[in-house]
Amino acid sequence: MEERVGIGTSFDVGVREMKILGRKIQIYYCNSLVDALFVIEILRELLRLVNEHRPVSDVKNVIKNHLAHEQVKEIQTMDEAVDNMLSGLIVLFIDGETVGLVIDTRHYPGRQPEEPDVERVVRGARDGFTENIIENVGLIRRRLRDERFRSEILRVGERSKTDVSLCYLKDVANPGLVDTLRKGLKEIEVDGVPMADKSIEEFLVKQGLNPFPLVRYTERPDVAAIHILEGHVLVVTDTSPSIIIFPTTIFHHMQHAEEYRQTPVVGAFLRWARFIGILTSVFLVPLWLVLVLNDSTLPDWLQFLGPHNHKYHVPILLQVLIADIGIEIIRMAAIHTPTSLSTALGLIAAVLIGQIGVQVGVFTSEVILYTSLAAIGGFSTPSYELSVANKIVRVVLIFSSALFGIPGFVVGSTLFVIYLARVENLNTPYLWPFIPFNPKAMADVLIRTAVPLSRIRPSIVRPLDKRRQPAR
């Protein structure tokens, strides 16, 4: 163990010696995963057979039996040892037996579970995942108390030997899928995944140059547990908030917990306010600029669309590509900018880039305002995954518009939903239900159906459980 995992060397490692009913034990722990009050407790129940109990033959059946613990678990090698040790939990070795024992008293560093930022709603749970495993799997099970809801668990990177878990309902989601993700998980041959299950999702799914998420993150289980109940299986993964759900269709990334939490009719209202507003991220500034640069065709209640009285020096091509990719940089400074500074970036971004940039004839006041409400609807996409990736192609379609006019607009925006038609991940189309059609399924795309009118799984995942609800 001192060759293994530096006893002496890292200050984090620790080992206690004893003497227990004539044998001499010894145990190995890492201060900073174990629950030292569970360590001292069952170091005293140990120092407790010294007084009570004579030397026995059967040295390692009466310490296992003494160790008030829950879960104790015997070993047979260094490698089983060397890994549990380093998992958090508390390594013991008798003189004289072939076998160890392990204690699990894991106590990770972490937080406690709160709302998280990016998927908030006006009613509702305020928990969220945490960066602990064995919390978040907790979470999930808290609401779904089935005997036939399963977490496996299996370990990754052959340094990092990062914990991830495989969350199903076995007698709902489709086995292959289960199969399939269980063997991406045991082939994935990597020295660690720091990064967590952005490095899982990259083993599991072939990304390729597609911009668009093949897989749904969320960080509540709330979102997590209804899916479950779908037919959908998660991959948790220690050190992350967030979990993978597969499989999933682009109209997943659409979806928001909020409007599960109103009626119906408000629900299908919310709805298609998103859906506006994530068209509305996609065409408007290239439907917009398409329309600018070809005025000739633009009939008379259109007219008012263009700079027509307004100097500017810069070409709107340009002025539209440093504005657009200008929010982005906004963004991301805010992102990397103190809360206490937030207020202050959006008076700069506010007054001194939009109102002295119109005044100095950099931008017209048009291309503020279409880039922004752009910028808006991209803020709208439940899915930050999907919201950059839809930028791309409106920087793709802006390009195109301005050199074919509007050709290039309608082209490039057919060319875009074929190539969406065309992306499949583990063998689910990624436009489903739109395409292929599938009318029920499409009608609770667009519409909030009623918990109680729902009694049918979605048929995109195939499981083995279609009805949600017993058969009447």
Given for the second form:
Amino acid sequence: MEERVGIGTSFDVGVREMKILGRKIQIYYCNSLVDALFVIEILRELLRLVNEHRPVSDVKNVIKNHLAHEQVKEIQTMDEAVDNMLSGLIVLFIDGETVGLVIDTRHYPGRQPEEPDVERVVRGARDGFTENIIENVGLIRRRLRDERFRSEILRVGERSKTDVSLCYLKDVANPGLVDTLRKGLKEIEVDGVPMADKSIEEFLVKQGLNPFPLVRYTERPDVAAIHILEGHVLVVTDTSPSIIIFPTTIFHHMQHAEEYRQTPVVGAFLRWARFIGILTSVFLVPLWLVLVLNDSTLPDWLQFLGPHNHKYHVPILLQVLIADIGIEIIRMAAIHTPTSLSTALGLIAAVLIGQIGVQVGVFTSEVILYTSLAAIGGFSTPSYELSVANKIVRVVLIFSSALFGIPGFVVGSTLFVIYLARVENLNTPYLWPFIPFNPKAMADVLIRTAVPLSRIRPSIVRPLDKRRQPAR
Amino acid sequence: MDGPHGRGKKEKSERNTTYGRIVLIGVFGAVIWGLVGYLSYLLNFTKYGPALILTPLFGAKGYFKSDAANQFSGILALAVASIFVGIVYKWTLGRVKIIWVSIAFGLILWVFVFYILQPLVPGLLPVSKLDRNTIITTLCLFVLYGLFVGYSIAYDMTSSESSRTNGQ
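Now show me the form predicted in complex with the partner chain; what you just gave was the form predicted alone.
And the full complex, kicking off with our chain again.
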């Protein structure tokens, strides 16, 4: 045992030897992961036994009885002992016994639940997932006290031994989906998954060269609980506050918790504004480009468009690309810049580059206007992953519009729709409920229905129990 | 509830919803892509708006004075025609859940309208005299329409069948 875990070499693993009831016992621990207060409490209880010098026949059970903790487990093999110890449990061996005792005294370094940065709401719960799988499942279970809620735990990674949990409602979630995911998780053979959720996702869904996000992440326990109730299956990964929701369509990436915190009408309005923003982020710049580059076909009612100031020296396509990539660079720079400096960064970006770029003659004002609108549309996309994928599509459309004119734009957009309709993961068409069309579900997407009116679960998860409310 | 009586009743209602579904799919397909078509007509991407469907009845000028009214009534007429397209699709290709088949259906529909029906439609030039933008834009619209209607119907038919077999 000492050899295997490197006691004496690693500073954070150790062993304590004691003599209790005439037997030698050893307690192995990993002090970076255990809560010392619990251990002291347990040791104190054991030391009380030392004072009672009565001869005892069944030492193991007496000691087990005196372990003051609710989670005590017997283990048979050395492998289990090592795994448990390195997870932060303490392992107790008694001289002359074939089993070891494991006591759960874990205390992982971590933070308290905080409101997640990307999914803020004006009103409502402010807690968010943390890096601790136990706390995360606890946050969900606090919202679903159902006896049929299941959270299976699996270990992934030969060396990292990361805990991964599958959460679902036993009588709602589609068993085929749960089996597929469980099988997928068990088949993962890799040394470790330090990038937790993302690595797991890459093993479970075949992404290929598709830039579009195939699963939805959330850091909000209330969003997670809603999806469980709808019949989705969640994958919780230890060491990550992001929880994966299966299966997802593109419209899952366009929803935001805020819509459900407002009245249905306001929620619907917010959602429409958001749809317009997302469409803007993809189509506005290429559309403008194709209109102004083909002056001859520009309809009369749009004659006001386009650069009337022909004093620019850089071709429009190049301007658009420079502006687009410039915005991306500014955004990336803003992420790495400390908050105290980011105001200055914003100032430089907005005033210097935009304003002076126009005055110098590198940019025309229209390019700045439309690329900024598209960028803001991108920022209004609730899912960051989707907004980046949309940006790539926009650049492709810009190229095809500039090279092939109107046919380029039209064919490009058509191929984009066909491509999205073709994407399918875990038997879920990506554009559902638009293509294939499902009127009721599409209505749910377009107008947010009030909770008392949404009586059935979405059919895309193929729930066992279709109703959310008893039939009337 | 799983007696022969209950079962039969449920099956009947499911079949009804499939026909209602096809009507809805057809109508929405026509309205959505009709509006997109109208937009591309407004942007001069194509010479023909949705009002093209009304020209055999009212001539190239249209029934209403304003172009917008003609176009919107064209979309309505498309919606009605689209129901029949949906039913035809259900009878012919409904069971094939392959996306390319639906796209090919859209292409065939375009060929049908622009080659075979062309002499019947006043104002519609033969394809050889159409400009490139119009041809490509209408082709794309028909492809998207075919994809929407065809794939939706096929998905609906195949998935309702599988859920029924799962239920038994």
